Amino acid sequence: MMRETKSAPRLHRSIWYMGAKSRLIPGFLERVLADELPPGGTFVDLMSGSGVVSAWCAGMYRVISNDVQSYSAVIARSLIGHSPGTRDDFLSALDPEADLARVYEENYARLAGYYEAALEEEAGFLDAYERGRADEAWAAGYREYLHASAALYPGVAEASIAEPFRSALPLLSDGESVAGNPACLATTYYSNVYFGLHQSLQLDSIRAAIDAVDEGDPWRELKQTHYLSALLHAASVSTSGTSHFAQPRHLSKDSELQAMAKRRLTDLRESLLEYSAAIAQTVRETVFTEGNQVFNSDYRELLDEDGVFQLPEGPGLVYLDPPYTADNYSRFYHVLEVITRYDYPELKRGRSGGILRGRYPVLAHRFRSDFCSPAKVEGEFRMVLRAVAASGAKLVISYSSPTGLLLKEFVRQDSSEPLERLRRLCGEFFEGVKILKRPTMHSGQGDSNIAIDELLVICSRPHSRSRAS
C-alpha cells in the first residue's frame, strides 16, 4: 500500500460566520505559515470559530484546536478529529439514512401531530411563493400567519397563542420537553422566527436521531460529531435572518417576507446530507498527522498557574483570531450553540417581561469575551502574548485595521499610530514582530461594505524573560 503524501489542503465550505478566514488563507495566511512552521509541526488554533483554518492546517500540521463555543468545537472535531489509521474505516461506516432515518421519521411524525393545520398553511404560502404568486394578498396572509405563531416557550400567555398553533400548547412544561414528548426545542423556540415551521420540525427530528445513534456502534461518538456538524452547517445557511442569528427579520416589508420564504424552501434533511458528504470529502482528502486534539474551553483554562499554555504537544505556532469588535459572537450564533447543547435554556426577557425578538438565552448561558470590551481588550492581548512567549512558540495574530477594537482604543487614547503601538505591545514579549496587510472589503452589521486591511501580526523569537516569567 502506498503511503499518502502531503499535498495542498482544500478549503472547507464553512458555516456562515463573521470573520471566517476562507478568503484570508489563499496566498496570505498560507504563505506566513509556510515560512514560520515546518510541515508536521504543532499548530494551535486558539479560537477556531468556523473551523476553516484548523481544517486547512490539518493537511500539513498536527493541529490543536480550541474554542469556548460548543458548536465551534463540534465542527472542528468533525474536520480534524481523525486518526490516519482509522479515518477510511470511519468514512466507510457513515450512512446517514441508516443511522438517522428511523428516529427522524418517528420524531417528525409525533411533532407533526401537534402542528398539522399550521404545517398545511405554511406549505400553501411557500408553494405560492415558489410558483411566483407572492403578491400583496400573499404577503398580507403570510404576515398574519407569522404573527399568529407566538412562541410556545413556557411563560407565554396561553391566550396569546392563536390558531392554528394552539394544538401544540402541551409540548413544553417548565422549560423542558415533557417526558414522552418528541424533541421540540427548535420548533417551540425558533419556528417562524429563524426557521420555517417545517424546517424546525426537521431540525428537532435530526437532532433527536443524532442523540439516538446506536450505542453499540463502534463509531457512535465520531458519527454523532459528524452528523451534528453537518446539521450546524445546514442550520447556518438556512436561517431566515441575514447570515446570522442576532435578530430575525422584520415583517413590515413584503420584500423581507419574500426573502424569508425563499430561505424556508430549503429542505434541512437534504442539506444535512449535502454537508455530511462535503465534510466527509474534506476529511477524505486530508492527510492527517497523528495527535490532533480539540478543546472546548475559554483559552485561559489552558493556562497553568504561571500563565503558560499547558498543551499535549509543545506548540510550534499559535494562531490567534480574536473578535475584532465589541460584538460578542455568542449573540450572533446563539441558535447554533443551543442546537448543539439542546438543553432548553431560559430565554432573556425585556423590561415588560416579554421574550426578546432575538430569542437569546439569558446572559448567564452566553459567553462574553474580554476581547470585546474596550476596557479589557489590551489586557487580553497581553495575556495571550505572555502565555505564548512563555511557551516558546511563535504567534500569528489575525486582526483588522482600522476597525479592530484594540486599534480603536489606541486611537481613543490619543495614539496617532495605532499599528506602531500594536507593534510595540507585541515587542514587549517577542524580539521579531512583523505586520502584514491585505486590503479587503468588510460588511459591518447594518453598514455598507467598507475598505479595511486584514492584518497578520507575526511574532517570533520570544524574549527569554517571557519564557522565564
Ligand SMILES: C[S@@+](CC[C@H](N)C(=O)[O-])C[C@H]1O[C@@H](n2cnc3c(N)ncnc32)[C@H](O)[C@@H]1O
Contents of the next structure:
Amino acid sequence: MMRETKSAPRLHRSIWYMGAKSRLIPGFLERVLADELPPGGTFVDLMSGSGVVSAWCAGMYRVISNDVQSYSAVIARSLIGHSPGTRDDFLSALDPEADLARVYEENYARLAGYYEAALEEEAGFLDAYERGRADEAWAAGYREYLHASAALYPGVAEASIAEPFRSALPLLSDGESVAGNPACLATTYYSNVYFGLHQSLQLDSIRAAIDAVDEGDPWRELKQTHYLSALLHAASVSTSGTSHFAQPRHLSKDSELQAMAKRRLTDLRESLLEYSAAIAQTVRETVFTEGNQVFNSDYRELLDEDGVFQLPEGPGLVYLDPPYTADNYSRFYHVLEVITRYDYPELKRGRSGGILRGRYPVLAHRFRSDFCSPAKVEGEFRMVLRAVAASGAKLVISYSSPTGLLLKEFVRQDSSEPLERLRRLCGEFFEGVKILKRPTMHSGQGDSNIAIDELLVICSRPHSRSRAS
Ligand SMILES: C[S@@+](CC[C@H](N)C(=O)[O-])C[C@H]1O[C@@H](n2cnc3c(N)ncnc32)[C@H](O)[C@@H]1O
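Condition change, the form predicted alone to the form predicted together with this ligand:
Next comes the full complex, and the chain you just saw is listed first.
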C-alpha cells in the first residue's frame, strides 16, 4: 500500500535542465519515497543536477547530494546546506544590495569603459525590438553587429576586431584574466553569443561582487553560495540559445534574431534578486534535518576501496538519476560550469585553428560520463547497483524507456525485451525489483516531443552476496 505524505513540500523553481525531475516528483517519486524510506532516513541524491529532488527531500530526510558538475553542487548547497538552528539567522542576514552593489557598480563601470560604443549600439537594437520595431532593416543591422562580435574572443588578433568593439582591444588581446583588469570572463567569452553584451557585463560584475563579499562577514561562505546559485539560475533562464548552452543560435533567420533580442532584454541583476528570493523562500519553507552534505565528484570517488558506499547508520535510500542519452551534461551546460569556476579556461579550437562557435572549454575541462557511452553504460549501472547493495541501502533509479541509452544498447545487442533485461540486471544485486512507469511527452536530451515512459526502478532487499563481492 502506498502511504500519502502528510504535507508535501513546495517544489523549488529550478534552473532549465535536461532531465530535471520537477514533473516527476508529485504523485510519482513522492509516493515511491513515502513507501520506501521512513521520515528521518538518509536520502542520497547521487546525481543531483538541478537540485530539485534534493531540495524537495530535505523537508523529510537527511540528504546527501552529489553531482560531478560544480554548478550543480553550488545549487544543491544553496538549497540543502543549512542547519535547523542557524537557517533563520542566515536568511535574515541576506541583503543582496548591501552585499553586492558596490563592487558590482565598480566592475560594471570599468568594463563599460571598454565597450561604450558597442553597448550603445546594442541598447538601440534591443530598444527597437521592445518597441515593436524589429523590421527587416532592424534585422540586417543587428545581424551585422552580431557578426562583427562573433569573431571576438580572448586572445583574438587585433586585425579581427572591428568597430564598435575596437576599444575593447586591451581586454580581448590579454587572452586571459590579467591582474588589474576588471572581471571579464563572460564579457570576453560569451557576449553576443550566449548572452547580450550588457548582460555579460552584468554577469561578470555580479560574479566579482560575490567573490568580494566582506571577509569579516560570519555568513560569507553561505552567502557566496547562495548568490552564486541565484546567478546560475538567472544565467540559465537567460541563455540566448533555446534552453541550454550546447550551441548558440544561428543568425540567418530574422525570427532567431528576435528570439535572441527577447532573451537579451532580461536584466540579470533583477533576475538575480528574483532567484535569490526564490531560493530563500525554498530554504525558509524546508524543515531541515541536521547533517545534510553536498559532494562535487564523480560518484566513484564516494566509494570505499571495496567499491561500497559508506552511508550513515539507519535506513537509507540511494536515488540514481543518470544521464539517459549519449549527450554529456558538460557540453550542454559548459557555460554554467565556467561561470561557477570562473577560471578563464582554454577554449577548444576547430581544425582551422579558430575558436568553435560554441565556445566550449577544451576537453580536459569537461567531464565525460560513462553513462553516456554505449560501450560503458551497463558497467556503470552494475557499479552503482553493487555499491548500493553492498551498503545495505535501497536503490531507486530514474530512467526513460525506450530512449534510455542502456535500453537501446540491450535492443541493439539482441534483446526484444529490454525492460526485462534491466530487471534481471538489478535482480543480480537485489531480491526485490519493481519497475513503475509513467507515460509522458519528452523533450530535450536530443529527443523532442515523443511519447516515452519515465521509469522508476525500485530495488530493495540486497542479496547478501553483493556485500561480499
Ligand atoms: C538526469 S541529470 C539529473 C537530474 C536531477 N535529478 C534533477 O532533477 O535535476 C543527470 C546528472 O548526472 C550527472 N552525472 C553524470 N555522470 C556522473 C558521474 N559519474 N558522477 C556524478 N554525477 C554524474 C550530470 O552532471 C547530471 O547533472
